[in-house]
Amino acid sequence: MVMETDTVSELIEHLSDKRLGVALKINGTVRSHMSEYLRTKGYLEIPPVIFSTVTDPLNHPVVDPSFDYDGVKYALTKSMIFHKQMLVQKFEKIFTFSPNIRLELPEKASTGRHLLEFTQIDIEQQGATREQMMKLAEDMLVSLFKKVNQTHAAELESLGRTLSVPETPFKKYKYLDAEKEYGPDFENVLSKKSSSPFWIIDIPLDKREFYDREKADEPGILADMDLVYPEGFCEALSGGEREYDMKKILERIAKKEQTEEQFKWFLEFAKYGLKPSCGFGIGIERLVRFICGFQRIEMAHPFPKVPGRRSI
């Protein structure tokens, strides 16, 4: 497939767009407010991992972002899930702003919400339950939306954007119930008909990676959650409780038809024992896009890498 190529004139036009200036100001507020919020809750900021011998396998096809160096195969970070789970064994509450590379297939260009390169705030807490982390996410986002409305009222007005502050707790839908009622595209359907963020919980095992915990009282269902933005903006957050039983981890890897060699370094660490933890990640560009009300995510980044396009 021949990729479209961004031109210099298009880049200059994009960088000159006043909406990008607003997005970058709001991006700064998002990062500073969320990091300060988490620090007040006792979370420790950790540095990101740019590449590693192990990274998130994901549950959908992407182009493999790996390379060889000095006889060792490394992959660019798709998410810091394994590094979070390892580090949270020693530091109970952690967060990071993680640059992620996910080389999505070109057809994802049409969604308006996928970038090949993006940043997410990644959070993990030892011993936490899904419900505790859902409350953390709700309270943090409500606090952030209030801060943005206070700090950027003029900028939001210039965009014609009204940012509503949702009430908590957010509404919850069980995955299978939502799928049954609204069909396979239920996330998009519910997002378009909703005026406030909502949760999708109890996600089937085959829809997620091996590292998330299967519920003891509901075989085949994970203690996972996705937060979905309203107004058709779709996924905001993804996370869940982590599997910490070595036997179950190996069984899940086999079910996924993956190999232990793929996750060698994580599995070697896990043999020493893992404590329960729970966490989630929020895409910064998607969050800024929602706050600004942009039709497409490209407006939230000065140098957006969009599937199917060759960009600077």
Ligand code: ASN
Second form
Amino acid sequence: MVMETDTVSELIEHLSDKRLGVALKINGTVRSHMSEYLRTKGYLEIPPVIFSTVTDPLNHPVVDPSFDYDGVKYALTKSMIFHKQMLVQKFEKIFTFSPNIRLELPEKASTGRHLLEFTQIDIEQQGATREQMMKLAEDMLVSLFKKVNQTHAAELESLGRTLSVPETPFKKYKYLDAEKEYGPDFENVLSKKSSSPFWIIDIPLDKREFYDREKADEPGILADMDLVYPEGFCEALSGGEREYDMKKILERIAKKEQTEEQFKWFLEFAKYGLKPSCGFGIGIERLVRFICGFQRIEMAHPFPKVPGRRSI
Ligand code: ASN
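Please give the other form, namely the form predicted together with the named molecule, since only the form predicted on its own has been shown so far.
What follows is the entire complex, opening with the chain shown before.
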């Protein structure tokens, strides 16, 4: 396969597109509003981790970038899940704007919502339940959409976009029920036919990594949630309650045929005891894309890196 390569003239054209200017202004409002919203509720903002000995295995195939420094192998952060779980032991309510590198396979280019480099706002709370965190996400997004409509009415109009403020609580679908009714592509199908964001909950254990907790009353099902944007924009957020039982963590790693060595420093930390927590992450560029109603995510980033393309 011959990969397409970005040219400087394409970059100049992209940087000159008025829609990018709108997206960047809205990106600023998204960050400042969510940051203030969370700080007011007692969440502590922590700096991002760009590389580490341990990162999220992700449960889907990506190319893994890593490097050796002074005899230690480091990976670029795919998500700060383990760092969130470590920090939340001490600081109880945390959030971060976390740059993530996920070198997705070229076929992901067609989704219009994957970038190899993006930022997520990643939140975690000690002792919280999934339901509490779902309410936090709903209220925060509603508050953000109101703010964006107030602050950026003229800009949204210039894009021909009407941003509806959804009613809460958002609709919930159980993963297996949705799959049964709408088939394997249920997220896309439901997203296209919905006019308001909705939740997919109770995700089967094999679909996620060991750090998400199995429901006590439903073996094989995780206390997880994904939020899906309407109008075909698809996934907005993923998260869940975390596994804190060391025995179960080790069983889940073995079940996936992963090695304890892969997660060594997190597992050593976990031996001191983990408290229950729950959290989620929202991709910022996907959120900006949804707010602006862009067909593709590239318009939400000045230097978009698209799977299967040689980017500048
Ligand atoms: N941020 C997600 C979470 O909190 C993890 C991820 O991005 N893979 O569950």
